[in-house]
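As a starting point, one isolated chain is supplied in structure tokens, in the form predicted on its own.
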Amino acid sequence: MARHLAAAAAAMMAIAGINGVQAQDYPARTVTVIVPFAAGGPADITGRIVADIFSRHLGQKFVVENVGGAGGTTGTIRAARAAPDGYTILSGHLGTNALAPAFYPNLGYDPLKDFEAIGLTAEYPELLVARKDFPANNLKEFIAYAKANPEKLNVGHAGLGSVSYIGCLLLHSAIGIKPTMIPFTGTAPVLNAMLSGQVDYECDPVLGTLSQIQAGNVKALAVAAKKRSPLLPDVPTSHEQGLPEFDIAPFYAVFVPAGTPQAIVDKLADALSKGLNEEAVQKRLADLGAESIEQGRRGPKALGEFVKSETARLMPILKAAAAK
């Protein structure tokens, strides 16, 4: 018995030693950063900022792979099932890593159990954007038109459970309407559909439609936040326009498969935090409409707690809205 226990202990020590060497040498080859949405949208841009930070601070290639579909859950499942060795990481967000269970009963992964948190990257307040010729120019007019014509409305989103879906579901719940919601593989395709008149509006972080708003090709009706966006200072908030229930700034964050050695988790978290401290990175994120992330909110523990709190805040509302 003692011999067996000694052998088991020796095996565990050997594995720990191997993991320690792996962590010390990490990364020794190219790392895949899964972005679970199509190229061109907020999730993709944020994921590429993350990959660049890791590449510069860890001295190895971090390559973005876009794996879109099913509101981001297709790519997230792939990340959850990857080997927990640090060579596949996920640049996920509020939908994929907190609220997806509200929309997918047979999700294929558990956001809390199947991932280790690395760090919070950014928060992007959402924006209600309509096609250029939509018959409303502010949130009050939008609400009046939507209530009178819910069956005429077509809403574009990046898939069930995506932040664009979640944002508009909160909007619809607050107003009391249930228009037709049309899924796409990402918010970039949604924007193209809105530009061509196939959909009437969408809810998406500011950066996704900013250039088209500035060009006058679509119109912004409300920022879903308490304060206005510095990028669109003339666009009133939902709070200013009398609909505080429409308040959402989805988080974007980095995760690895559960079971990844703690030393690798710490190494990635440290590199991410160092990158977010860089003035050039802060400016780039601010230019994209992101709210700054304080040092104390960035690490694995803070992100894990934040995911749980956002899930507790939003899940009941979304489940009720989805059920209707």
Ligand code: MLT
Contents of the next structure:
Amino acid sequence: MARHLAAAAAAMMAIAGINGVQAQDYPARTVTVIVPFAAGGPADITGRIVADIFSRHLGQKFVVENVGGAGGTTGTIRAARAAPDGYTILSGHLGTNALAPAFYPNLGYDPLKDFEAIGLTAEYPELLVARKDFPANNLKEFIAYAKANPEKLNVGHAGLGSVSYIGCLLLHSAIGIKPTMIPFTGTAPVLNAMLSGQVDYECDPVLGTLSQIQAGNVKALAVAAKKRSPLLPDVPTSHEQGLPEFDIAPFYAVFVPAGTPQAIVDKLADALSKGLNEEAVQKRLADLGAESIEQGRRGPKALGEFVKSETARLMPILKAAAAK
Ligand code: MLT
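With the form predicted on its own in hand, show me what the form predicted in complex with the ligand looks like.
Once more the chain from above appears, this time first in line as the rest of the complex follows.
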């Protein structure tokens, strides 16, 4: 018995020793940053900012891999099942890392148990954006048109449980409509479909459509927030237009598989925090429509608690919206 205990203790010390050495040398090779949506959309743009921060602060290549599908859950499952050694990390969001269980009874991962939080990267309010020639220019006209023509409406989204899906779910349940929802692997392909007139509208974090709105190729009908976006000062909010239930600013954040050595978690969290404090990074995020996040909300502990509180806050709202 004593011999077994001694052997087990020796094995644990050996593993701890290996982990210690691995953590000290980390990162010794290229790290994969899984972005669970298509290239070119909000998740991808944010994931690439994160990868660049890590590359510069940790002196190793961090390479984005886009693994789209099933509302971001395909890529998130891949990250959850990766070796917890710091060489596969996830740039996920409110949908993949908090609310996905509301939509998938057999999800294949538990956002709270299977991931370790590294840090909050950004929060962006969502917009209701329509194709250029859509016959409505504000929420009031949108509601009137949608109610009169429910069978004609096509909504693009990034899959069940994605934040674009969740945003429009809130919108639809507040108005009492059930249009045809068309899934894509991300909102970048939704935008392309909207530009070519195949899709009528979408609900997407501001950075997804900003440049096309500014170029006049699509139009924003509402900001799903209390405050207007300084980048789109002429676009009224959902609150101003009498639809406060349409209010969503999803978070984007970095996670690693549960069981990743604490020293690696600390290195990643420290690098992310340093990068997010850089003036150039803050400017880039602000230019993309991100709201500023005070430092105390960004680290692993704060993010872990935020994921739990957002899950508790939004699950009942979503379930009620889905039931309608
Ligand atoms: C994207 O990057 O495609 C979107 O942020 C995904 C989503 O709607 O959840």
